[in-house]
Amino acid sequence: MNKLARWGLTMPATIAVVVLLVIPVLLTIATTFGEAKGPFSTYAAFFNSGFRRAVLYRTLKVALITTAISLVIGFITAYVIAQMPGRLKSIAIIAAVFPLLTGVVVRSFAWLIILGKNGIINDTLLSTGLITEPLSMLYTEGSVIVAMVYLFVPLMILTLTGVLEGIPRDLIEASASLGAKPVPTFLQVILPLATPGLIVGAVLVFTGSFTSYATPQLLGGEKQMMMGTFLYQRAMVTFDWVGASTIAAIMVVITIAVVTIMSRIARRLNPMAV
């Protein structure tokens, strides 16, 4: 194939992605700049005030702990899925990504049954005498963090479980058979060979959870308000168009550094990673 027609081929593509996505991000972002105290006047009220820090502190650390979290299960999962029998695999690969089939409002709302002061956590441990009241657990960080782990956790695990099926098996019995213990076979050869994989997989759980809307709005309410809740409240609440373009513009520069960061770090993990 010649490189006109690559160029033909690829052009439909490239110009949906940057008149639907780049044009106005761009353009989101340099309505930040026409503020007529400073073009730099919207990011410095953001970052002196203590509250919009702490909002962005909160959405860092809730999207943090989320992708570690679901790193840690979904590689598990994937690799028992992994080394299943065929059929077996397919039916394993469905139930871990069966909540996917409903929607984000919907898993939510179920989270709110669970958690509540009335759900099915409180109700049992009354039951059974653990605890004398209902403890409340809706409306902190603690809640957003297992909803949101619940709601990615799939996304890492399909991820994972096809480059795991990649890996191959002769690799592994090598290293066994020069005497490399499970723990040194991981670490030296599964880990490696895992880490394009493992990077996609945080990638879309770090952005998906930093710019989620409605698990945060649900479950953390004002009390635990996040950036993408934050963001709403600006623009259509408050109707301010400019602060909700510089929440988004930081949300924007912020994402892609980490992917940045998580990039390099995969590279230097395994070469040929991406």
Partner chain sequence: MPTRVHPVLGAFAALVFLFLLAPLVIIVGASLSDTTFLTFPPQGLTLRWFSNIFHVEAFRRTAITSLQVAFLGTALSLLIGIPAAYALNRYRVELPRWLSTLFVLPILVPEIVFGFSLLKSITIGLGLPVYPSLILGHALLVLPYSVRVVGASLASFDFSVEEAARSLGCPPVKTFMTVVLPNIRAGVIAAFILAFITSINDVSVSVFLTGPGISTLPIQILAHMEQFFDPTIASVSVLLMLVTVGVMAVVEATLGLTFLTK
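Now show me the form predicted together with its partner chain, since the one above was the form predicted alone.
The following holds one chain only.
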């Protein structure tokens, strides 16, 4: 009876995940090995093409830069939030949650108004006479990175605020009462304790930006094709489904590898673990 109950209760969700996600994704990956020219021919074609390689490198580069900038901004801001008095802290958290809950399309769209040819930055610079021709800031790597940082900083702030608040106050007081100055306390007590959380935040931002679609579509366009937009273009514009599946498979492998390796490292680095 018990056995039946525990399997029966998980069954609908298990079937849903297997039928709708696991099998379709495995089939997508499987089609990439079924080519007449040999099982790895589509991967050879991907990595032999300078254009496709460039898309992969650009995606990795944008994701890494976004992660690095978000980590620094998120950590400092979370550090400040963690020390705010109660009321101010709630306001700060609301200010971080609001953009997080606002859709990715809306948040990327804001940057079109800011960075566009007739956007706020160009308008301001033109009217002050600093430039005479509008700058083309859209459809550059920079515009994609700015919008991605904007997208992911709130996530980083909230993750790291939780992490920093979880550090027991006693440890910091102990460090101070034993004569450590704020900087050594930060480097030797707070930072090591926060490292697993920093890794979790970094993985969230890296995988999120590596696999994003809407932001590179709006701010990068055709010029700054990234893996997500490339997959869509192959699948829905040129109907090259094997090509699209190859991109999909590469994205899955990289994402899962990053998540598994980094969470293993995070576990190992956790000084609170027994």
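Just so we're on the same page, rigid core means the largest C-alpha set that superposes within 1.5 Å between forms. Bear in mind that the values here come from a model prediction, so they are computed numbers and not experimental data. Residue numbers count along the first chain shown, from 1.
Comparing the forms between the two forms on their rigid core, the Cα displacement of Ile250 stays under 2 Å.
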